[in-house]
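There is one chain below, alone, in structure tokens, taken in the form predicted alone.
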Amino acid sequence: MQKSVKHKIVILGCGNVAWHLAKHFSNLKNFQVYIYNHHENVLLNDFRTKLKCSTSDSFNDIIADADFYFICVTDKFISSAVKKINPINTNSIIMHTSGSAKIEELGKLNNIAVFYPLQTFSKSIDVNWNDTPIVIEAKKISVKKKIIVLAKLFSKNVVSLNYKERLKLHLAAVLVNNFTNSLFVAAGDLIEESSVNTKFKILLPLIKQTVIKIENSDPRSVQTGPAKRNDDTVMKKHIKLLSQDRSLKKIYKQLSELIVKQQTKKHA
């Protein structure tokens, strides 16, 4: 019996968005993996070894019939990735996977798009692609199509969205996790700078009941803490805490500024 032919992948870059779309692909079996950086990394080594996927520290070595070509590299770097791939193949597929890059920068090949994962990625931490929201973009409707069907291979939530309207999502996508995380260090830090007894841990009930409460409402209808009720005494307690840490004690201002804003805005 003849053996089923794989279909080729290449992932231009070896960082955490990389790691997560070849561990998948290689999951499926019925893809042959090829990862390629454009200097040396130690990072390559975890995709051959534990993925079995092949490595080059090249861009020079990238093979040219690939049928899907996925640039992960940060977006100043796109437009010049780009021009590293020479593909033979009429049907290949280029595309990259930056929620605030325009579809764009990859030029004027033929087949372009936009492969974007709504999702933090940290290579020592699994993903659920399932419910992971796969954001695309095509300018050909034949290649949009072959797009759908391969981010249903990671996810049931497949989006097409134009580039401003990924551009919004990735901008809100940053305040939800990026700005989100950042409070949460400097929660960490306040709690463990004034007791040795108490940890970060402490607060995880809070903040997944916080997620609970906001699945099935809208943020602004459960917003609770002193600035929605507008608790003055309380407020200046928490910034004369905050008197040796400027910065924060801006940030706790102004987020208790916007609080109240969205709350007056909730009732006019």
Given for the second form:
2 protein chains.
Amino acid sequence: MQKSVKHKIVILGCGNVAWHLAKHFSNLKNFQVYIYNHHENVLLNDFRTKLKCSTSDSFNDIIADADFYFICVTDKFISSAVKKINPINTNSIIMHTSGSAKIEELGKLNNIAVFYPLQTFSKSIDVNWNDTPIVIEAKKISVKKKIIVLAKLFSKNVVSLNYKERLKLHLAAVLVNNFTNSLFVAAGDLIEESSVNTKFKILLPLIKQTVIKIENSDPRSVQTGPAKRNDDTVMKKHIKLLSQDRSLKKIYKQLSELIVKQQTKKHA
Amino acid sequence: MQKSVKHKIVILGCGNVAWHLAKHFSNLKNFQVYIYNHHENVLLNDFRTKLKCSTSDSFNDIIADADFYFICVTDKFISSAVKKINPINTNSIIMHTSGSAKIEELGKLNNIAVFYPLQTFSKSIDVNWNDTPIVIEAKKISVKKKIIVLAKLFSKNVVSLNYKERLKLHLAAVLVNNFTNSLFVAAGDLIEESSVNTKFKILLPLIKQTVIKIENSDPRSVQTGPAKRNDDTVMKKHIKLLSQDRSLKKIYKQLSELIVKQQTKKHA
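Switch from the form predicted alone, shown above, to the form predicted together with a further copy of the same chain and output its structure.
Whole complex next, starting from this chain.
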């Protein structure tokens, strides 16, 4: 990429990934960011006022003349989004940012790629891009080289994976982020229903320690708790506490069984 | 507690909680730590050599003459452990450190208490005691006052809760620590079976961000992922990937349903 020329980025979509990509590009020199969304909405307003991006709800000439397109929409809308793009610049590259969609969702063009940041994005919470792994895939070597340069403007950790590897990584991300967060929600609900004086916050030092423990150790080796030590007395008390909550009770039993199995595997 | 006199601490048990209590007391002035375990083993050796504690496998006169007893054994052995203690000092206080055992497990004495640190302990990993909440319970006010003083030597966050509240907190701790860690294990297994080039470590920035997000936000409000957005296309792909792993597949489905339910509750 030439340093002196402004590169034009078009982001399709206005969700959390679009937001954090746009925010980062807006802070870089030599990039102009345009947001396309099929209809005007309140989110686009934030892109204009807070990130100073241009936005559009129609595919006009400006949008058609970009260097890089990021399709940041739900998987099932990627293929219809890509059809709207009819780039003037034949060297422009079209990417999606999904961990779970094949590169072929972008069609049969050559200038296509995947740019999947392995991260959880919420609009209001800052992201440390530099540490966030970016998983890439491309059809052509020349395209791959270009998106590696682009990805390195975000992260020190750019990884090239095929679809199957990326999908497994995406599933792993769901386990460690989405499911972990849902356990945090469940724990907060439990605590706050039982006592007016204790709140979810009381769990934060434990949660932080859970992560500190795995920074330098294999998670299997630092597992603790009643399931790990086959402590039926304690597990029965917990299950009794959950008698009114069938789904959490099931999850309790199954995750306890998973722990037992995982610990057996360790010694196998 | 008088500053000039050495207080004698006896810890029953030689597991992870015993280790970290002994380590902290050994670093404090005015405390002598004795470890009792019903048989000599390799763990006791570490207490002697690394923490400079005295150890014993019989209830001799030294052990009988303590100020504070900490029973750090699995719940079902608390009542038999307490029977071994026949303190000379009638003011000595006997505590267990369990989140899930009633105070009555310690018998019908008055000088009994609960000292439950809400934390995950692995021997090789340091603990930030100062942030670790210590949940206490006592029968007598005078005893409670003494263990509050003792607990404050460990932590700035000492909380008095009744049994039911403590048990719920313990269950919440299992959710956010034990189960979260088992999801980390499962994620690591998934990644490492799929690719030689990617390891569990690639998930660390995501895992750290998962915790950063909840430090100042309600976990329900920062939930992301396919279940949250009812993205069946993606969830089906994940479930297909898990076709060989019946138990993880079940857990996937149930935690996804839990997320849907939690998000509905938010808007209710």
